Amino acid sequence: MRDKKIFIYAEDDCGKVNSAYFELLSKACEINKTIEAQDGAPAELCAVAVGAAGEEAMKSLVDSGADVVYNIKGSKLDVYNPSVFSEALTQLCKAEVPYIFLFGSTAQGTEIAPTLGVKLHTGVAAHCVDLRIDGEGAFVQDVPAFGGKVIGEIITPDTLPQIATVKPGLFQVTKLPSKAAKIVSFQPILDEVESGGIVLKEVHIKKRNSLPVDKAEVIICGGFGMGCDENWELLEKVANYFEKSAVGCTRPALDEDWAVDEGTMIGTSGKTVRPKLYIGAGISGAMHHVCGISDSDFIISINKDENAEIFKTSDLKIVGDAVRILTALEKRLSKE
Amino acid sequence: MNIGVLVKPVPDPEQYNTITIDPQTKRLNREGVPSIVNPADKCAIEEALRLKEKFGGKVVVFGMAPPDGREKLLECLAMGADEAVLVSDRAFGGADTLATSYTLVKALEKKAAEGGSFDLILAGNESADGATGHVPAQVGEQIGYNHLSGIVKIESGSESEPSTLTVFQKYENGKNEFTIKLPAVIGVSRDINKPRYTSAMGVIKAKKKPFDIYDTINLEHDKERIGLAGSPTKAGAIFSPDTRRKSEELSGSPEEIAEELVKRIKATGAVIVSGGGCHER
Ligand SMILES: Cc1cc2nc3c(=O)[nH]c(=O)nc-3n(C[C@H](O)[C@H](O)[C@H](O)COP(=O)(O)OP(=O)(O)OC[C@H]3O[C@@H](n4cnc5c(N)ncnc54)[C@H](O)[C@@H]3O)c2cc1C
Ligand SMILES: Nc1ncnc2c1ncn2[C@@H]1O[C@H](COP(=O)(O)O)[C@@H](O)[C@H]1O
């Protein structure tokens, strides 16, 4: 009998389906080997929609991989609202008693899951790096601490369902034969929940005139090192000479303005990137910072301090003047 | 406006790098990283504060944390916080962040029973050590208001004291403009401000200002939900990962390292446009 459901939040994103959801459809699918060798079945994979998922978004989801597709409508449901939202979910979980919910590491998700957390009492594991199932059929999810220095096991053991939230950009995404999922609609009842206490009043979106850095094959990243505006500059002036290039920064480059684009920002408050070249020129190397770049094919650093920690993570070192080094470099890219 | 901030002390971020796991005992060794109040919390102090000298009312800080916390609190005290209330038992150990917001929740209305029920709860949007962003939501749920997380600008109006706060959120694609009704709990990421520097006037008045203690003896609870045994999340055994790599050397002048550095780069697969010109990218 296949009576374990993992639920996977699909989060609306412009109308298509946030690429976490595809991420954590891969890992669940990979999870579910061990369910089914263990229990003799595999658990139902099912994504969870909320709001007017539209026609696209849909078929995208009914062709994912996954078994069954939940639509969540309501008239509350149209425009984005984390309490509402939360609420919705909270009535699919008790009736369908989920074994499994994941959620990406987005701005929603990290709302929402906690607070269905609170709702459910249950437990709720944050940024996973990791998930799987271990030889006791428990569900472990790997959880980074001290800014990814030290990843700590999580186990939920008494509480249904196992939340967890997983950052987007980590699991890579394995095209899955579709199944033409069922799509069960579902109506929760929310004429007594109080919609006006927080209203999405506008959605800015920021226009970019680059790749996002998680999806860049060629990311230039810069630190403090850099030191001023100008020499920023060399960093964009070397991102041109490569094809699905990006910018990335640190934290202290965001804080100093050079950066102006929050969205570049590599490491635990920011992006998890996986390009073919990463170049970072003026990092020392902290953890918040590495993690963010572990998975990369190739990473060159340049940094004037011979001990910096960043060359540890590196393939290659170079040691010396960040800013001489990436001038001769671009007068050498010239040249191509 | 009666503002509570919630502060967490936690090991300096700086110094994350010299964290080791011993290999025979398992467990963290840290010794030598002293701790600092979490940078967004200085952040949510900060913010609290400018609120404060808008509207008026006071500043409350809130810490779970050993006895120790205590200086940190006292830190707070001094940036310019009114009162201060740490929260130390060693029953309260062991808490996963269920746990942890329900023990702040518990001494958020302990406090409000006393002095005043609080308009606004402030977090920091995550701690530098656990960085688990949960804390601000789940002390929103359990309280009963409004909550709110990852925000890089509130905006409270002109004047008289506001019912609604227009809040902006930091999201994938940009930002979220929201507006928020009051009580609330609001996590404020780092981008939202730069906390002022504290001055040796705060220092010294800091010393004189309320600091109350709640232990398990004077602050009531369920037992069933405090520290390990409230904790439905159990933790297991931690490793450090391996991100180390074969760290080759290139060297010589700017001209040859660069030289060298195309012939690697091209290695890598990455796509060289000739002429720089790759505005498309
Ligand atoms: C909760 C939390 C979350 C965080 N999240 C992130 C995150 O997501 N991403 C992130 O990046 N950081 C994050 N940080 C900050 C992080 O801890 C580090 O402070 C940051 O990564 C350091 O950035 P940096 O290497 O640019 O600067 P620094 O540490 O100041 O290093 C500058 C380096 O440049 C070198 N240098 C100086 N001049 C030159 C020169 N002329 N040529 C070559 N090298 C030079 C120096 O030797 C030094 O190694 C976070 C911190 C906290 C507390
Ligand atoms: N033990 C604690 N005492 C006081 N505040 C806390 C505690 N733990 C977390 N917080 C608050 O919740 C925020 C988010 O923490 P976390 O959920 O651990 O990432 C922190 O920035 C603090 O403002």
Contents of the next structure:
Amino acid sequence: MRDKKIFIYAEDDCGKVNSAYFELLSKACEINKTIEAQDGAPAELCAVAVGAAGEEAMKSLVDSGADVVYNIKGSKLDVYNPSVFSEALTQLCKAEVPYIFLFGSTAQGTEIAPTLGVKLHTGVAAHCVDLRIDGEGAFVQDVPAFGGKVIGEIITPDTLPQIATVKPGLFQVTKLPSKAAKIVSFQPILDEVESGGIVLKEVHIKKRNSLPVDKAEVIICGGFGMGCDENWELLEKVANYFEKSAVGCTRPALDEDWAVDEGTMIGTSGKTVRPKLYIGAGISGAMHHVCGISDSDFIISINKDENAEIFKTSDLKIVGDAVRILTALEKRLSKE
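Previous: the form predicted together with the partner chain; requested now: the form predicted on its own:
No partner chains or extra molecules come along with it, only the chain itself.
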């Protein structure tokens, strides 16, 4: 008999299931292999949907490879509200006592997960870069610490559930065999829950003129070493010579307003990317950025510091001024 449950939050994304769910389900399946080897039986993989999930979303959850789909329904759950949603999840957790509860580090996930942790008096590991079961059977959550210079191991040994949030795009989706998951309806008691405060009123989807960095096959990424806003245009010029390309940035470049779209930031607090080619210009190589590019097929780095940390994870290292080198590259590409 299974005595462990792994919950995965299935966030509604305009009528569909947010992609973070499928990434976390794939990772949970990997974790489950260790649990089965240690305990003799796997944990139960459970999708958790809050609100009236549409027909398309429910079908994708049932066919996703989960064992159970918890469909939490209620009159106050038609519109997203963090206090109401977290209370509904709290009541489900008290009833079912999951071993692990995983959330994507989305706008919803980063609000609900810590609130749920407070309500259940348990720990929450935020922005994890890896999840695993160690040799002692403990659930270990790897989190960058000290500005990304080290990876800290977080363990919550005494309380359940053990809650973790993971940035979307970090784990790859594995196609799991469909199990025709069992649907379990759960109706929490929300009569006394205040539904004021922050309430989702409307959703506006921003259209991008360029390919999202996590979908690009070629990424030209700039860091603080690019120097100024005018130099930043070089990245766009070089990227335009490649098909399925995008321009990415690091946190310092975003803070300087050289990159105006936070969706182009790469790293543990941004996007995780897996391009065929990554070119990093003027990037020092802080751990929180490197974690976001480590699965790239080929990494080229340009930095005038021959001891830059980024070179340790690069396939091709170019020591020199990033602006001068990109200028020369753009001129060469224009003649091809």
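Rigid core here is just the name for the largest C-alpha set that superposes within 1.5 Å across the two forms. Everything numeric here is computed off the predicted structure, so don't read it as measured data. Positions refer to the first chain, counted from 1.
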Open item on the list: If I superpose the two forms on their rigid core, does the C-alpha of residue 132 end up displaced by 2 Å or more between the two forms?
Closed with: no
Open item on the list: Rigid core superposed, CA of residue 257 - does it shift 2 Å or more between the two forms?
Closed with: yes
Task: residue 320 C-alpha moves between the two forms by 2 Å or more, core aligned - done: yes
